[in-house]
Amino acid sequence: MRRDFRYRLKSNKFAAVIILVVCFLAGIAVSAAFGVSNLPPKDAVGLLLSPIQSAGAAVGNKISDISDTFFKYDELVRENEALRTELAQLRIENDNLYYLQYENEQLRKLFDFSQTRTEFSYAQAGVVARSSDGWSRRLTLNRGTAAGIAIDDVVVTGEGLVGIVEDVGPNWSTVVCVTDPSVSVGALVSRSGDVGIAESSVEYMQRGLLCLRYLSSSASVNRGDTVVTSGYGGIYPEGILIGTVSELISEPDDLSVTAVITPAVDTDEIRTVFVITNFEQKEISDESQD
């Protein structure tokens, strides 16, 4: 756009130049016609340098007008330039108070399940990385032994399960994921009580999904059921939140029933966590074997 007026600057002086020349040419030929000669000098070069003075000045005004326009097209590229910078700053802060409000959020809900789950105690931890090669799905965590979290503590968000402590350090610990298919966790539904294990695989991992296997197939569940954990096992603590039923798959065998479970808890958004350093543990009853 600048080089296209500069083309045009120039072009515009060239016009001048040959405007220039015209009026000379007809100054002479005014000269020739009125008899310039007989007039005296000083009313001979007015007649002469009018037209000429008026032409120049009317092309004065027109290359006047277009370097003014040029200047104004600097000023409203400055203006725009500051405009963006402007717009973008707003949206970074934009950005910043949304996560300032997800993670006060988080925190509430947080705060809400450890007032409901009394029996249990905690330690407050941030998400400082995240990790998902295809094969596996693992949040790091800025709070280790240091903090009372050892290996195979659960770790959980007031929405539900996020997963299980797989390696520790005094300032930092590594959390496998629910949806990771390496984790199996003993599971209920809580509307009808069906008992399972949930699980994953790689092909359900990477669709942030996992299961819940060996139902009966006369088992009661339906899609929107809640699936908690069932606390057998002696690791995970009876009645998190792990998901809701989304789908259910009948097995060739027909005589169990697989439910799609979607997960509770995002775990590529969340960003603080609590880990379950100590609870009670629930023992299977010679009822429940039987």
The other form holds:
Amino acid sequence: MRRDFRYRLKSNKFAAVIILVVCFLAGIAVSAAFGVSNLPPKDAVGLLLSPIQSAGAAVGNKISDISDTFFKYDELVRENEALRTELAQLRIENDNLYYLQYENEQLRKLFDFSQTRTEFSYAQAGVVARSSDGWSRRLTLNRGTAAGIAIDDVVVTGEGLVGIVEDVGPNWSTVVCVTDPSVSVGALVSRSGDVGIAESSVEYMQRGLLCLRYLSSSASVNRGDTVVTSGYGGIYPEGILIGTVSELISEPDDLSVTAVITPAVDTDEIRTVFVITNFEQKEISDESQD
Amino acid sequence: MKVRISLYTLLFVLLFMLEYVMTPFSFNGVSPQYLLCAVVSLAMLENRRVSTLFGLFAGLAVGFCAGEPFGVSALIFVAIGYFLGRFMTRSLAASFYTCAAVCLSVVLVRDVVTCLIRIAAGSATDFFQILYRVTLPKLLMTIPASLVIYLVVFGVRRCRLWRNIDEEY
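Could you output the structure for the form predicted together with its partner chain, given that the previous block was the form predicted alone?
Following is the full complex, with the preceding chain placed first.
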């Protein structure tokens, strides 16, 4: 037995094993004694093994995926359907939230507007149809006489003037917008107080604009000036924003200036409007005209 | 016939929504004249009673939304539905090209007349500029619309399925 041990000791292989064991034990001892875990040999092993591990994991995952395709197909289909349903519901909720946010903004603007014009009462209405023939700008609203709306009531949003009620039924009304060629509004430039008539033509309407006509050539109007209703004529209450001046055109006769106005309200986009239901229009009598 | 009438009612509602409520294909506030295309297609492919009735309702709806004097569009659409239907059976062959040509002619004539009235009333000045900005997009958008609507009406008219359903119920 002793002879056998000596023989093995002489063998190189056995010596190598013993050396390795001693090295490992030394490494364990050093790690335990000094709290060092990443010894250089360990790093070297990790460096060599990591690519092999990655490749093995990739192959394993692929195999797992393939087996899942066969064994979990029904479960995946159910999960997919459930996720699709959830996504659709979330989209609907998201759309509702966007609409509520929009409505909230509109109501907030109306609230701000109504705080400055407390003398009016308002009826809220939704835009349900728009003219699309290119010859007029009219809106159909989903509220009518039942909500207190009458012909010639003024229609606004929080941003400014929309138009005037042209026709009304029990649960509908049609509004002719300020950009329609058939509408004329008494207007003034709020900075300088210059007075004119805001009206449109088919050409201006197509560009979504209207113009302030009959301004005297000495009028002090600049680009960016805001234009509001003057209240003259008695149809529109004074001080409602119409738009801002975007261009000035001198008339050929040099006696007057025309200001092109960009309306404050984009009538192609609005979905909710407010109808002023208690504004009493003043009839212009012949005597007062004289 | 009952099924076909129901389908035409559905078509009417859908086209009205497309033309005045949703307006997905709109340029400068101008949409294709879907309802006009439907009246023309029906006049070509259906009997006069259907096309005239469709023309009446379509005309009333168009007049309501366009804010024009009551009955103008209704009269025009009824006339198209009745006379085109009568004329078709005698000399004109029903085809997509005829349908598109009639739709474009009606749009063009109507817009030219409207433009002249507007210029006379002082609410417009430049005849060609207006035709370029209003009528041209309307014509260009009405061509594909007339093709689609003609094919839909053709499908509803010729499909045997409705006959079977009518016979069953």
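Numbering follows the first chain given and starts at 1. Between two forms, the rigid core is defined as the largest C-alpha subset superposing within 1.5 Å. None of the values given here were measured: they were computed from a predicted structure.
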{"item": "Large Cα move at residue 89 between these two forms, threshold 2 Å, rigid core", "value": "yes"}
